[in-house]
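Only one chain is given next, in structure tokens, and it is the form predicted on its own.
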Amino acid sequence: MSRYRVGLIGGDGIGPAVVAEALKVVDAAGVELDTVEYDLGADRYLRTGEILPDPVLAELGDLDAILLGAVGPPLGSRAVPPGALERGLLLRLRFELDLYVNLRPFTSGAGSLFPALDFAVVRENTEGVYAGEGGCLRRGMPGEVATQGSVNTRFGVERCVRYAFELASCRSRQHLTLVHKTNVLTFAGDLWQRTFDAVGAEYPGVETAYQHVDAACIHLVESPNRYDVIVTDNLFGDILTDLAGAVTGGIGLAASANLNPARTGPSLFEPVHGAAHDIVGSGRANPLAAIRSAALMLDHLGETEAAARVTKAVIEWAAEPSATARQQDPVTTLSTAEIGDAIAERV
């Protein structure tokens, strides 16, 4: 077993909170880590007006991987500029390091109305609308004119595709759907389409499928066990994911993994959820999802038996019938750390 450099980014709110029980449950898991903490998020830029400095970034590109908790300033404050965390800290970071696959599993929790779940969606990074094509004409004239283009390449759609009947041919069901909106993005969907029908061919052992965004979202909620895979663009993917966590127990259960599968340099793993500053300190936060992205960033790194523990643990646990009574009974809900010592002891 080796040892990892990962960089440690608690960010705002209840991050620090989360990433303290995920290291809790990997140092459980018997995997020894070097870790580098960085201070980056709303405080940083609140203090320094600095977001991702050149220095920082370029450090976090020799580490082995990265481990995030959450970045935000409270809901509804006007200190930090709209979108200035997600563009310059959280989309950078994707871009400058190639994240090109976001990889979201979802399994059944306690509060999800249907048993046995598990399906993943593979969401593409670093193109589509994120990508920051656009530009706004006459800002704020009655004739403003706003423009927000979704930026496609066969190279980026290809390597996202591939990734996700890689995924799809390693599993039990071997099936994958597409998710897009054909009928009406006739140019980026006819590309991502034709590459998925290219790419499948190789994968004959993949059944495949097709659905528009909008009744894949309708599938999600009456039919999620219809799914094994999903392969999809950034936009989409980041609605389809949300909703996704909402069906399968909530946003508190929800992991993710900013993969860059060509390892030409570390990989991002961060819960779903936000900073939550409201619940800051009242040992309300749920580390699952932090957890569990600890798991994936195990796997990535290769210890894939301390990963599959790892995982177990939590989908166990979060599966149990006394989970719902702790999230129905604010008496006996445990605590952060207390969650964090009951997955650490089943690991």
Ligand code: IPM
The other form holds:
Amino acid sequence: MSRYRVGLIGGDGIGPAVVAEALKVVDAAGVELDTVEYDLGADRYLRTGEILPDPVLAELGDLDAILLGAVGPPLGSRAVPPGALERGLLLRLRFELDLYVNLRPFTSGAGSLFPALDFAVVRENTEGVYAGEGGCLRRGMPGEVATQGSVNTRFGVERCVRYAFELASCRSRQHLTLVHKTNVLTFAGDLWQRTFDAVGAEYPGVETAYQHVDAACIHLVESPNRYDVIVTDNLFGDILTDLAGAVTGGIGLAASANLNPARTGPSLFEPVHGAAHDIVGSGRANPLAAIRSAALMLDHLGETEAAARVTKAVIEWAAEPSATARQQDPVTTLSTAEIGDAIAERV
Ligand code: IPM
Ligand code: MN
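Having seen the form predicted on its own, can you show the form predicted together with the named molecule?
Expanding to the full complex; the earlier chain stays at the top.
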């Protein structure tokens, strides 16, 4: 028996294939896991009508960690109601397991115009517009009304901001940027800004900056090397991290950790990318984001040395010009499993 009980949710599309490569690399790094597979996602929903039964959620809550591939039906599928899986599975896990930080580290891959990027986005993961506040009236009628509010609590913002300051204080540049839209979202922005300033007073070594989210989009594209750690709300973080993925060499490299830093339960690790149903079975799914997500899991479990080896192997491999060439050239393209093998060999 290993020390870690890890739940596997391969999920939909390319999810199971990339999770398999992540496990291959964890094994090569010498960490033994007791894995439990969970059949969750579009397939189960279409077969049984179930998304996340309560007993399954309870079981997941008792594990040490969860590794997830991807969930979501094929684009345009009418068999699954829009948002049913996202809200019913992924977001429910984030909320019920209190995974209040979504940590997304970015480093340049060979496809990036900027060679030496190394920054992280700390995305608040349980509040904002994702909380599901709102509703609709007179649906389908001419006078239809829909509202979708943003929930921001002092408690929720503070614990996220505190995590970001703590992270920044451990990095060499010790720089933290708050991204929001305080000029328009005056209520939520004010709460975020004051909380940021108050917590910041406890971290005099961390240099701080503030940017509106629209300006941050320009800076991320034009001069991403200015960033060390960014902290932001749930929706801005969702959007900025897709942009950050594109800027650093493609979403295929972007990993994430949905963390419960208080450790009242397991944390969940997943690539930022989705199910990519269009390439299922082609062997063209890039497993690097899932592998790096597994490294974030190892780090959280306390296997810091193994985690560092896996992260280094992924970062170095992804930054080699030949890595991009291999992924783009149809003749020499490495398959999903071959990329997993290459990383496993390096760790
Ligand atoms: C992400 C995804 C999810 C989100 C979706 C699938 C609910 O885009 O993890 O970034 O919006 O958070
Ligand atoms: Mn997203």
